[in-house]
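Have a look below at one chain only, the form predicted alone, in structure tokens format.
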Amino acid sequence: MKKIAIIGCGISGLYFANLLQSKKIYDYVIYEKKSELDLNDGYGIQLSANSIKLLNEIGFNNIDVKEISFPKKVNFFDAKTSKKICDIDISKFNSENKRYTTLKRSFLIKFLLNNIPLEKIKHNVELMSVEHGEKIKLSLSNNLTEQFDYLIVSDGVFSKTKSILLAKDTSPKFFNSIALRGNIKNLDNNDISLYLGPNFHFVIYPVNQNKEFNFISIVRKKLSKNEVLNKNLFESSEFLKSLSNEIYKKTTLNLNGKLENIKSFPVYVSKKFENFKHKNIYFIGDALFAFPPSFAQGASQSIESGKEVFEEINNNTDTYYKNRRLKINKVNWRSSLNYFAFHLSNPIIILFRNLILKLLANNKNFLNNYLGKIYKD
């Protein structure tokens, strides 16, 4: 029986597991550096139809719906004037059992959690080093040496591992941006709130039936490289308070005493593309590529390259890469178009961008090309 090492413990490789679990083909074993996951925290995240029917492979078509919502718009705004500009009927893309979801990221980690014996999750362990010959040998922090046939590293961003079996470094690159996250309780509207304002936008949308919603705000801001590695100023009241109030300010929105649980974090993403040349050795999730946060494709991706070394790993094919390559690079420049637009600050062209997406949102072609090849193809 073929063994199979995955490092990281997030969506990617927890799907990625799961599958593994579920044809009883491979042996398996995950390493996670945390010494438990947080299964606690209320934020959401966004599943289009692509990974919907991916994870549906896996029974998440069983799950109680309370726990999860199906927005059928993108509602947009303006946030100066909290006037609506335009919607998109994300609804149109959806097929039976495969619709567009939101949840908290928690419950999802829960579900993937829920089919993988505790054993095979080792926790506080870290690679150190790898040798790739015939076997995958891995020296791991508890002063262990394990040989593999295959290595899937799923280590998100920080991917400590790339740096490894690159041999040099892979950080990823600040954004010139942060995020702020909180929950908001107790609203009325059942879709995806999209509010655009200079050099910042922000998001609500439901994460279950119980009226519970995410906030997330994406603002511009350059920061030196001191402030940026200063996990003390993101976590400080000080600067919580500061951003959110700036936020507040720039929207008729009253938000102001009504986000709970609110962190904030800088935004990184990937720098490039990297060419993987190691045979049996597979990067899923962020730790192959992070996109700018404003197409809301991050785990959706992570579900779908975990698909991808799944099926390429059963068949013997040496596709993955060149496949995900494209598909990254479609997901990728759609990010960084939503950002540079979102983010408009002159007035003039925001009334130009405005007007150009009343045009788009009812243009049926444009929305299966720029929507409907990234949710369902």
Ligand SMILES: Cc1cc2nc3c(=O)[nH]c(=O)nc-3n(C[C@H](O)[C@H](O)[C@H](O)COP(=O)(O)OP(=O)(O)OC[C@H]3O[C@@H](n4cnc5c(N)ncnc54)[C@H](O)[C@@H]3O)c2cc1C
Contents of the next structure:
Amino acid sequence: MKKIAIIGCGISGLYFANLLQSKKIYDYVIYEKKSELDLNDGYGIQLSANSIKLLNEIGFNNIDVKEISFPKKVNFFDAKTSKKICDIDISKFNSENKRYTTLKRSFLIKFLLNNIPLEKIKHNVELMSVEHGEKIKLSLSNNLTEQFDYLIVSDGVFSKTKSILLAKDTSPKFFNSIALRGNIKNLDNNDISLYLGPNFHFVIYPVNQNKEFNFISIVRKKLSKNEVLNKNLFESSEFLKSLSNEIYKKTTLNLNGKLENIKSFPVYVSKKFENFKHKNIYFIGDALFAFPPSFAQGASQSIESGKEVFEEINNNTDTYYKNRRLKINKVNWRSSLNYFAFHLSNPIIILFRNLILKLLANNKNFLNNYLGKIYKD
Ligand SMILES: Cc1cc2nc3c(=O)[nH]c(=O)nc-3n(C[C@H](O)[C@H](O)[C@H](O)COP(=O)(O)OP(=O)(O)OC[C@H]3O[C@@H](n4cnc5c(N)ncnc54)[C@H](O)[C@@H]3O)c2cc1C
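Next up, can you give the form predicted together with the named molecule of this protein, since the form predicted alone came first?
Once more the chain from above appears, this time first in line as the rest of the complex follows.
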């Protein structure tokens, strides 16, 4: 039986483990640096039809639909006036059982953990070094050395394994933006609401059928190196208060007092797509490439990359990185363009942007190209 090591127990690593679990011709183990996974937070995640299709293959279509939501539209608003600009019908890209889905990230993780035997996950373990020849030899932080046939690297945007394997600094770059997220309850809109403001945007969407919603705002901010690295700053109540007040002041939507469990963190993105040449070592998810968070594709692409590596190993092909690079390019420029368009600040340019948005929202060819190529291909 071929032995596979997975580094990191996030969406990509767990999805990949589910594929291995379903095939039962591989022995595998997941190394996770944290002592436990957070299975209780209420923050949301959006999954487009491309990843729902792949999740259904491991039983996602059997879950309790009360725990997920199926928004049909993205409604665009001007944050300052709360006036609607236009809407895009994302349900056009759905097919039976493959619908654009929003849910709590913790619910997705619980679903992915469901089929994985507990003993397969080794907590509090990190990779220290790798020797690769015929077999891949891992030295681990628990002082053990283990041998594997394949190594799957899924340890997220700050992937330490990436710098170990590529023997250089591969740290991501601060995207000059801060994410502020929280939960809201009891709204009356089951679609995705996207509010565009100068130098920020925020998105509100349902995470289940219980009237619970996710709030996520991306605020453009230049910070010094020390500030970005200062975890206490992002957790301090003064900082959270001033950041939320900054948003409340810039929108007529009344959010004050409605957001719960507010948290903030700096947004990091990958500097470039690296050259990966190691035989039988595969990077997936954010460890491979992390996008700007303005196209909501990170988790979906993490799942797609896991599926592609699984196929590559099963079929003994050598096309994963070539094809993945093409897909990543497509998602990355769309994410960057969205970010640019969502954050415009010049009133005249904003007028043009809104006009163009209205035209594009009704242009079938554009939507098929811009969204369909990602959501359906
Ligand atoms: C603000 C924001 C909003 C987002 N919203 C969305 C959205 O709506 N839709 C969407 O599709 N995507 C979204 N994303 C992106 C998405 O969350 C990520 O792309 C996705 O979670 C990546 O999954 P992953 O498994 O690759 O990495 P992660 O989820 O980061 O998991 C990595 C795991 O590896 C572990 N680990 C780290 N280092 C080590 C180590 N050295 N050894 C062992 N284990 C290690 C970590 O503890 C963690 O458990 C968003 C991202 C941001 C920043």
